[in-house]
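Let's start with one chain on its own, the form predicted alone, as structure tokens.
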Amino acid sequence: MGESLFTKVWNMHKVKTLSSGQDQLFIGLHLIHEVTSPQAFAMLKERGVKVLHPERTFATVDHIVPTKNRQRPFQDELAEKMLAALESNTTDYKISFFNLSTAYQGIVHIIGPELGLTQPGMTIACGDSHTATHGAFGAIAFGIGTSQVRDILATQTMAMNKSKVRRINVSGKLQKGVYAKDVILKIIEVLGVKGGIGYAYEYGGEVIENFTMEERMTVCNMSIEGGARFGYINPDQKTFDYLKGRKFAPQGEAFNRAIRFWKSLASDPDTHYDDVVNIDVSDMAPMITWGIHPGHALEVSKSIPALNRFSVDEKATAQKALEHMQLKEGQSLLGQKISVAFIGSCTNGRISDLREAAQFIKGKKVHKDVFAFVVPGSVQVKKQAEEEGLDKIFEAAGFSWRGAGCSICLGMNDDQLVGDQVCASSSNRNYIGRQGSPTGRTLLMSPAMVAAAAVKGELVDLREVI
């Protein structure tokens, strides 16, 4: 019987068994940011340990950079302490660092692929929830912990679970105005936020296979919403072509070299699955979530689901959600005004997402009721889009142009919400609180949705004003 990828790259990295059951596997790449490591590294100055490849970590500020004023030192004292920190330690234990001063910097999540640290049969690690970005080129990537951290600065090995294996075959055409991220969304729409416990995502079907190397990513990115602590696609022409002449990609016979030992590692077409999910995509209108987690989610056509239809469980989580949002039951999402439109993050801040933005909003004004922003996901995103106009494109249309990070995604910088504001996002998370208000609410979809809602202050189905 066949193997998946995620076995055969899981068993090429297993240094052992341990007493515990988990296995010790050996990461191959493992990215840190100035949030989750400096706790660590304070942990190995403590016991006088050294890291022991620091050649196979990477270092990027991302979470608390500011987008709009990036002059030194930082306003926040805070972030100005965390990025110093993180200055200092890589130059202690010379590891490579993509700080602000460099052309690489950038989400943690946009600088991997786009430099060719992020390849095909690798273990990967880091700090940050959203790791299995990188399994969109056939690597088993996955958050970490900061004990970890540690632990993989020190060893370069951690201690895990090994996963099952879902398939998830997606198929149908897409209609226009439907992307890869409505595709992650109604996934987790119908697998809900813990479908996924114990289970890594094998993402297949021709939805996917179409998809660009991008579109992957945004469909990997949100596996962690879904419950899974690893999504990932098979390795095939798309990804090798991606990486091609990339920095750190082989290069010349060892590219090619690379490409035969990568296609070895997709999953045979004799694997056998832990489970196998089919969903048809064809009919699916855009998707937005209504609620305080990505499982609420719906496509916007359609209205809030009654209370009644909650299990047990969820039911008061729903409730509680109805409560944030100031929605109701049965309630369409049509016309819901908004104030914050956002478009970026690791999630959904890369040159396609920008393009396929801009492409709507060329020519258009921003709601006068409504603060837009762009923030790129790295100083090459930034640097491409504005090569290409993007950023006169949005200027125009009100937008504010901002430098590369992670931005109001996660409000650990600048770019809050304030007070009970309604944001069009285009980021990963929902909760409450997560864009820097207690009482701020969060509305998740596509970049292009964001636009849309931008242009007419309120939300809209996007088939319907393309």
Contents of the next structure:
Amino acid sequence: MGESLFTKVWNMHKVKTLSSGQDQLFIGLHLIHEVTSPQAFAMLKERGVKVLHPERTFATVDHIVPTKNRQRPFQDELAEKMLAALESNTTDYKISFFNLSTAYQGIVHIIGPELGLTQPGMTIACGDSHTATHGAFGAIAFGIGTSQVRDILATQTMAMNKSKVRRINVSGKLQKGVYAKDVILKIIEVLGVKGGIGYAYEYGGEVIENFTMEERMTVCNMSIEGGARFGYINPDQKTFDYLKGRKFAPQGEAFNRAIRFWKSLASDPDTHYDDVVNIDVSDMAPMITWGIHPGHALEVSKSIPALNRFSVDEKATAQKALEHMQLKEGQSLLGQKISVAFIGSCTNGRISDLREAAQFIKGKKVHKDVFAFVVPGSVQVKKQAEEEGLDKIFEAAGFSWRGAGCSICLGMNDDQLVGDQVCASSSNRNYIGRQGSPTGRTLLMSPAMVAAAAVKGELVDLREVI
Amino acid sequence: MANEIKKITGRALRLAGDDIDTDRIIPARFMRCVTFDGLGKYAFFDQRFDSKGKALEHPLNTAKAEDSPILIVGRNFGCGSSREHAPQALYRFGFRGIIGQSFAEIFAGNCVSLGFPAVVIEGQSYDDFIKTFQSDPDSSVSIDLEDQLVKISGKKFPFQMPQSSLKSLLDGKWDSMAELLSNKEAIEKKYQELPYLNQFTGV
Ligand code: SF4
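Starting from the form predicted alone, produce the coordinates for the form predicted in complex with its partner chain.
Next comes the full complex, this chain leading.
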């Protein structure tokens, strides 16, 4: 019987079985940021423990970074304090830190791949739930809590239970105007927000294979929204081509040896999966969310289901969602007015996302009632976009062009919704209060859909305007 | 360093609702901090206070909340972000155990790392438990880890929890660092074996 990539990589990294029965798993790459690491460093200091392999941890600052004025000290004292803590911790423990002044700062899940730190066959952990993004390269990548950040700093390992593996085959041919973001929202709509608990998702099938690395990252990114802690895609020639020549990728002869290793990791053809799901995406329209979790998703051409269509389990949450969103059952979202349009985040803040949105925006104007802005996922993405003139296209249309960071994806900096504003957002979470205002309303969709909504001032079916 | 956790007993507070995410448990704007100290007062902040800071009706705003070590929740509690700030906020608010119908995976794991058991009562048994609780909401509830039962008003409800979590709480090894550290040799050996840490030689 063949083995899945998940099992191969897991076994390769298993150090020991612990007394609890959990596995002690070696972590090949550890990424940290300013929000979930300071308490971990404090615990190390308190116990007088060193960082075992500082060369396998890399730091960036992303969540609290202001996107307009990045001058130090920040106006927000608390944000300044968090960055200062990361600066002193990384200095004290000799950890590489891609700080604001470097050419490599950005959202942790964007910079890992673009620097070639993220590679097939690694175990990658970060105190951040969207770490599965790196799974697009055939890595076992997952989010952890602060106590585990501490454990990895101290031991380069952590205690963990192995998950089951669900293979998700995505087949068909996407319509124009339908993107990777729509595919993952569809998967979550079908399998639910709890469907992935206890599972690693292995995405495959022709649609996934045809996706670029950036599109694959968008899919893996939102695995956690479906309840799955891991999401990955078997590495192939696209993976290798993407990595070639990147700063931390193997160089020269080592790269050729690496490819041999990477190829051996892909799931065997006769792998037995714990579960297999097939999804055909040929006829699907662009997706949007209407509620308060990412499973409240639907094709934009359809209407919000009637309440009695929800299972007993889901009904109360759906009811709460309608109240919060000020929507009614059976209602269509087309024509829903928006007041903020956000393009960015670790789901859709990469260069290809900005290109798609810019292509739509070119020569058009943002609606007068909408505040629209673009936050590139990293300094490198921003620079590339500026070289291509995308910033000019966005600015000419009335978008604000910002510095790299997480921004209003979670509203930890000063980019926040006000009152019950409606935001068309290319990010990944629509939880109540997520974008900084307790009454704010978030609609998730692809970057091109956000661009279209920004122009019209209301939600549109992208297929009808391109 | 860690303590053995065998039983949590006391009054319980019920927070109804499913799919309560960590953004609701602790809104991101309160995570602008470098320690977990003081997070307790921000637990469920946006549900407990309006935009002017006026207290709203909420279970955590009641007098009972102050001496209830047990929190009762619904399904898929703690979904969303991996922030350990969420269990920390609940722990620092004063809770010592949580009973729910299901938990998000990262959240449940984070709870164990704090010595804060999150236990699951499944299906019909959960409904019966809620009924029993509602008939006398001030009665003492106990989460008995040794017997793997939740006990209330003379009734017993079996609970689920990953065996590894249960064992590490009972053995006082929920703080995983010491045991991980004791395997340093095996860790170094692994480092020497992994192709990508060794220039991919020997593959
Ligand atoms: S962009 Fe959003 S989801 Fe991604 S790491 Fe930042 S806050 Fe988290």
